[in-house]
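Shown here is one chain on its own, the form predicted alone, set out as structure tokens.
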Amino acid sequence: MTNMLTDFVGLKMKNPFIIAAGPWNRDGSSTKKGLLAGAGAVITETIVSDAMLDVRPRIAYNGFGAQNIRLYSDIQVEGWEHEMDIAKSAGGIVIASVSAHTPSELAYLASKMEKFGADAIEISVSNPAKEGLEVLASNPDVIFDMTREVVSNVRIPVIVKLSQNSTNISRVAKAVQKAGGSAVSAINSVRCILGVDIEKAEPSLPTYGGYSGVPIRPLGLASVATIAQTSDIPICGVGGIDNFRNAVEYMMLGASAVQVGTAVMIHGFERITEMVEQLEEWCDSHGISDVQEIRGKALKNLKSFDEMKIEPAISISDGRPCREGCNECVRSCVYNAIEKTGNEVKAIGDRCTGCGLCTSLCPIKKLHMKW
């Protein structure tokens, strides 16, 4: 069976998957269901100086991505103790996520969770609902100065939470790990508006706010990968973890954790439930005996643009019939190369450029690149 023991900046998880901060961690019951769920780890909902009343509506979804404009923690900082006891109650561990503008205030807030029994803090240098915080994202020197200030303050590991908005999310990472911080998280929501209602010309919330959810996660995968290959600071994945083979991508790309938060939202705790046992079914079939043998895996095949050969190859098809009524390859091909006759389609070879497009949009996944 898979060791899923996961040893993330000095806590001991059971397993590799964090419950992201959000507002299904929004005090310590809620959070508390996340522990008893069977998550590694939580992290509370990001607790600032000021409590600040909620906006409604604040939450919307399209079936795809949901955009949130709720902005922190609605109980004041001395609350969270009772809060943290109730938290800690299930006997797991407890991440505080904290957000501030200065270092001085941002340590504050962290030595007060670690007071409180918060086994690490999780820093939020960006909140996509204001303009005001993200300009700190893209800041290495910034970053390094409230981080220093934070891990000057407690004895507790450090996680800097970075946005993918930031211009040069390397430099961030590095100036994180310069400045002492334990890890970084990587990333956080994408500024958005959902959608327009265009009977009404209204957008589907009154403001910007958050993109989370599965449309976001190729930028959190390219993100990791970014860090993971110009560093060695540990990584936890964030960003449109539907599913255990969602957390394996995030792996398998330099995450030695993963945060889940969206798919809770939307699905319920129990989803945490199904993508730990279903992760360690997965190991199990694959010969995998500790769940870290996973991590990394895939960077060997990334390579940077300039490394990349132009080779001839075109698309073949594996001679099974196409689904009945499908056109997709025909359709979508812009060099005009695929030719479909009866049940049966083929790459004209003088025309077909090696794209690729239609082994993707192929539903049986019959066609694949010759070399």
The other form holds:
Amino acid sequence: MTNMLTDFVGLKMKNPFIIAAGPWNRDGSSTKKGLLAGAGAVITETIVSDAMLDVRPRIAYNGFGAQNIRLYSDIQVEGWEHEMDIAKSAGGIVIASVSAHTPSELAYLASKMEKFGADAIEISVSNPAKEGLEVLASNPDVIFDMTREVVSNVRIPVIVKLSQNSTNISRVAKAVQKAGGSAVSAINSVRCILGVDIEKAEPSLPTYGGYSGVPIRPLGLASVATIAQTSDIPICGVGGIDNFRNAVEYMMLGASAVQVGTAVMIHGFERITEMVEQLEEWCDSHGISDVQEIRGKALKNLKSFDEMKIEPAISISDGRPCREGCNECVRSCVYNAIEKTGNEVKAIGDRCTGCGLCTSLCPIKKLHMKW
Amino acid sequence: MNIRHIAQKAGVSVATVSRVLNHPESVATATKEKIEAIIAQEEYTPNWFARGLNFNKTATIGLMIPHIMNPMHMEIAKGVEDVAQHKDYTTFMCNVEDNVEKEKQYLENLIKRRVDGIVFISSLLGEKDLCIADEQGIPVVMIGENRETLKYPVVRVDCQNAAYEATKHLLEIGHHDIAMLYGKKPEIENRQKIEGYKTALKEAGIAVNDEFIISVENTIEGGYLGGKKYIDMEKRPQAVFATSDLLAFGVIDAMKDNDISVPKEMAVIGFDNIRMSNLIEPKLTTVEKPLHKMGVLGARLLFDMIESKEKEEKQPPKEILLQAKLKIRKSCGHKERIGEMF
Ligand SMILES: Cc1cc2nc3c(=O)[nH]c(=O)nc-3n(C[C@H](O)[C@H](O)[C@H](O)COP(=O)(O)O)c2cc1C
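The form predicted in complex with the partner chain, contrasted with the form predicted alone above:
Everything in the complex follows now, all chains and molecules, and the chain you saw is the first one.
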């Protein structure tokens, strides 16, 4: 049996899955649902000093990713005292997400949430809607001031949620560490317009919002890996986690824990139960005794561009017959290097430049890079 | 569900439940755990009914409002009242009308009525006047600044930086001769706004023209008179930065009466972002002061003090500085729509 216990910033979670901040955690009883579904911890929807009415509509989904212009919890701080009690009554770990415009405003909110029983604080000043083109989290100095002020006013761990909408995410992560923050979460949703209805000339939602779900996973993975390679602050991976494998990807690139948002929104809390079970099974079947062994495993295979050795590899078939009528590799080879005869394909040695595209396109994965 | 029910369920006296809530260390562990379990089961927050035990509370607070006719104060007052109402408190609102004597009188009256705390918006009083509240142990919180900084917990707004940003906005649009029309009150905040304005001008290499800096009453009429003065100047400014929206309304009115087009011939920027600033023509570019939030946070600081009288615990910070943000609309001739949205 794999030990799934995850010690993240001192929080003793029963597994590395955290339910991300969002309306699925809008109050005490919804937060409780995630904990009962088996999550190691939950993060409240972001709480602000002065809650406002939500805009309508505010969430759109196109089958791949979601756009939201949901702007924070609509429950006032006073209300969260009671909600936090309800959330905590399930016995699990509850992290309060807070946002504000100045360090003192943020610190005040955080200290209130600590008083109400939050186990940790997640600072979320990385929301891409409303805050404009430059999210606060893109500025390392601002993040330093905010983090330090919060850290010096609470005793519980402080996590800072970072944005992919910043020029140098690693610099921001370092600012968090220098200010005494316990960890970073990466990433928040990414500024987007989901699409345009070309018949009505109308964007999917009336204003810009945050992109989330499966399509942003590659951005999240790169952010997490970058932070892991440039600092030693604990990382919580967020963005597009849809199944347990995606969680393993984040952990292999350096995350200690992961958060799931859109997948819970679209598929329900059962998705968390599933991921927890399947991760455990996978670890068991791979002889992993402690889930944290996964952490950073893929980093040693992640090279910088300069370190990449140029091997004379070309595409080679493993000899299995092609799928009936398939012509994918031949059609897509920009170097015109693949020839098909009957049920077999072959790359012409001196034309194949080893780009590797055909190996990902082949539906039966019969092509491999070799030399 | 009230304290009596909890006591009944636990088979103890009301006084014992009360002690668990207020001085848990004085109750035997087994009893305490039993009562706490019942409270948790009922998903009740102790504070909800703990208040009922405080016989020496009146469940009222006082709110000093500089001028009830100023819409800005109404929005702050609403913030205070929202929190108070949530706590089941009644708010006595006192209209000071910018009159120190009236404010002193109200303070005495509130103390006589044994309010549990008082919030002051831009108070005219000093520590000497306020000490009668201290003597009675009545908590006091300040919203905004008017006189020199006092020792009380305060919710402030960074007016200097906001004024700097507002002036820079006018400069970026291309205005060079920028006037500043400031209200006599609130004093400290308006002084900060003038500082921010001067800093922005200096950074742009523009000499401050003292003739352009005019003080008037902080009313629409004051704004009108100020606007007239600028119109009559030999060398008119291209833009007016008014320290409140009310002043800006007056300036725009004066321009209209004299067939001067805003923003084509004169840009006008305000401060506060009261609701009406979005309704006048042209829609007013201004600085958004988080008015409702100021009220909400001021009330929270006050209730922190009222509630912590019983409990010894780590106190949250006592000074909250809030940010004011430029709200770009139509009165300064800015074209980029994106700036309007963000
Ligand atoms: C509808 C919606 C609302 C969200 N609200 C918040 C929020 O209140 N605070 C926050 O920090 N992140 C919020 N997020 C961002 C998520 O927490 C998460 O960072 C992001 O969606 C990426 O993860 P995912 O792909 O698993 O959803 C929200 C996301 C969505 C889709």
